[in-house]
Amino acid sequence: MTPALTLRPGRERSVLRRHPWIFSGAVQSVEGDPAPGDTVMVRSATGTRLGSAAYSPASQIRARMWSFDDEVIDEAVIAGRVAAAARRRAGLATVSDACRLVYSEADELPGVVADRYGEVVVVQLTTAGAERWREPLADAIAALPGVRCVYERSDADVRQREGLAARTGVLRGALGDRELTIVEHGLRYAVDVAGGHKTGFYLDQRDARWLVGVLAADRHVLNVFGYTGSMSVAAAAGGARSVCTIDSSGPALDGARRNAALNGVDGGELIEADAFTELRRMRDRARHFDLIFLDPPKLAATEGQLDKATRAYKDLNLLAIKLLAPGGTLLTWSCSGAMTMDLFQKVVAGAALDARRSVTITGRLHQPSDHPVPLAFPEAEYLTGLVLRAT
């Protein structure tokens, strides 16, 4: 008999709106003693069946919906959803041989992220439900055309909240060299799938790299939190007059040198430093740039961290705006899901006011199409960006 999870009175409303998360406070009872990751039937307080979900007793998100109907979750369903997600990304092949192949709840596979880098797919499983289907998921991804290796990078901190230990290593096939090379908009980038950030590369900035290449011609460009310099390469290839990259990691800047060499462009000035400190030093030296790309790491993982993060975002943008030459452009980002576009715009407006600069929004930026956001699940939207021009 399938275990059942019964909701408290009135707490079925979010499920009826097809929101996939059920928090612990919404649960009235659990019957059948399900293990972590097991599928449970979800029903309202009146006994109405609402669908099925993956159970996670260690998490504040007690269950994540697999289905909002009577569909039985089995290996065939998992494989079908992986294949459907891949088909939805097929059109990106003309742009790049790398993309986000599976994006968790947005592809009806909660807790599953799969990034494709040519013939290698890197998988992150972050929930008990995803862990339960680990082997069928690996089989389904390995069965996709052109995939020779499935590599696991389930080492994100969020697994601890699910009561899961970290896992890394080859799931299917053979990796060979841990550093791969992908092609995006005609440019080549090295990807370290075993040791790089997240799954090895920031695929969610694909559209921004293209935009930087368009905007960079004959401009002095500053790339802050530059990691392995993909944005700097795009700027140099786009005809930038000069490029400067700041990152606190020496190995990341070594990657920036490799990426510049791969594309036969000048990697420019590479500065190993704390971004806050270096931006202040540049301000004090009265340096100016025509195009600045500001993409800090996640500063607010939860709403409880938002106040502190807001101050950090304001400080960064204040410094960046002061470094903009007249008529210069700032592309500024937040990858903190708790930071809405409205709040982010207010923070940046406060920074411009303190900088005593007149700044205009010329565009708003979001995550690309392989990171879709279901209308019923706005939490899938985490990447927020503004294109600003300063006079």
Contents of the next structure:
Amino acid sequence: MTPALTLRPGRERSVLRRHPWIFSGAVQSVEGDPAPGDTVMVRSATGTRLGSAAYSPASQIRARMWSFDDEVIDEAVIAGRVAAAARRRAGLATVSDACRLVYSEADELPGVVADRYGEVVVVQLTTAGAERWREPLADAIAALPGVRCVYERSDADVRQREGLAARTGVLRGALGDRELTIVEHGLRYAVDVAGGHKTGFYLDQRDARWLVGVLAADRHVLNVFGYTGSMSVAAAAGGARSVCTIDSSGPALDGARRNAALNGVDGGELIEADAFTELRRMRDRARHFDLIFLDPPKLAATEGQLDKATRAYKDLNLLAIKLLAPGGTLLTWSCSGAMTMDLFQKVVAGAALDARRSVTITGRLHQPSDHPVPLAFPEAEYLTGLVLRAT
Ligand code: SAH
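After the form predicted alone, can we look at the form predicted in complex with S-adenosyl-L-homocysteine?
So here's everything in the complex, that chain up top.
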């Protein structure tokens, strides 16, 4: 008999709205002694069958819905979902050979992220349910056209919340060179899949790299939290007059040097420093830039950290606005899911006020189409950006 999870009275409502998460507080009882990652049948307090879910006994998110009907989850279903997710991204191949192939709940594969870098796909499994299907997932990804290697980077902190240890290494094929090169909008970027951030690269800033290339012509550009300098390369290739990159990580800046060389552009000024300190120094020296890209790491990992993070976002944006030359443009970002567009706009408005600059929104930016957001699962949205022009 399939194990079952029975919800408390009334707690079926979010499942009926097709929200995929069942929190521990919504669970009345669990029958049949499921192991971590096992599929459980989900039913309401009155016994109505609602679908099936992956069981995560260690997590506050006690189960994640695999289906909202009576579909039985097996290897063929997993493979079908992987293939469908890949097909939905097929059109992106015209702009890049790298994209997010699978984005977790948005592709009906909770806990599974798969990023394609040319012939190599890097997977990150973050839940007990995803872990349970590791081998079928690896087979399904390896079977996609043009895939030579499947590499696992299940080393995200969130795994601890599921009681899972870190796990990395080759799952299928051979990696060959640890550092690969991708081509996006005609520019080449090195990706360190084994040691880089996330799965190696910030695929979610693809659209912004293109925009920076368009905006950078004849501009003095500052790239804050620049990582491996992808924005700096896009700016230089777009005809920037000068480019300056700030990051606190030496290895990231080494990557920026390599990326500039890969494209035959000037790497510009590379500053290894804490961005908060360096922006203050630049302010004190009255330096100015025409185009600033401000993309800090996730400053609020949870809702509880939002207050403190809000102050940090305001501080950074205040400094960046002060560094803008008259008529300059700021592309400012938050990758904290808890920071909504509304709140972010308010934070930036406060910063502009304190900077005594008149600032206008000329664009709103979000994560790109390979990181889609189901209407039933707004939690998938995490990347928020504003394009601002200061007078
Ligand atoms: N915009 C980049 C991604 C930025 S990721 C891109 O699209 O590729 C955030 C970067 O901030 C990381 O490279 C990290 O090394 C850097 N970082 C984190 N804290 C920092 C700090 N206090 N000062 C400067 N850089 C920092």
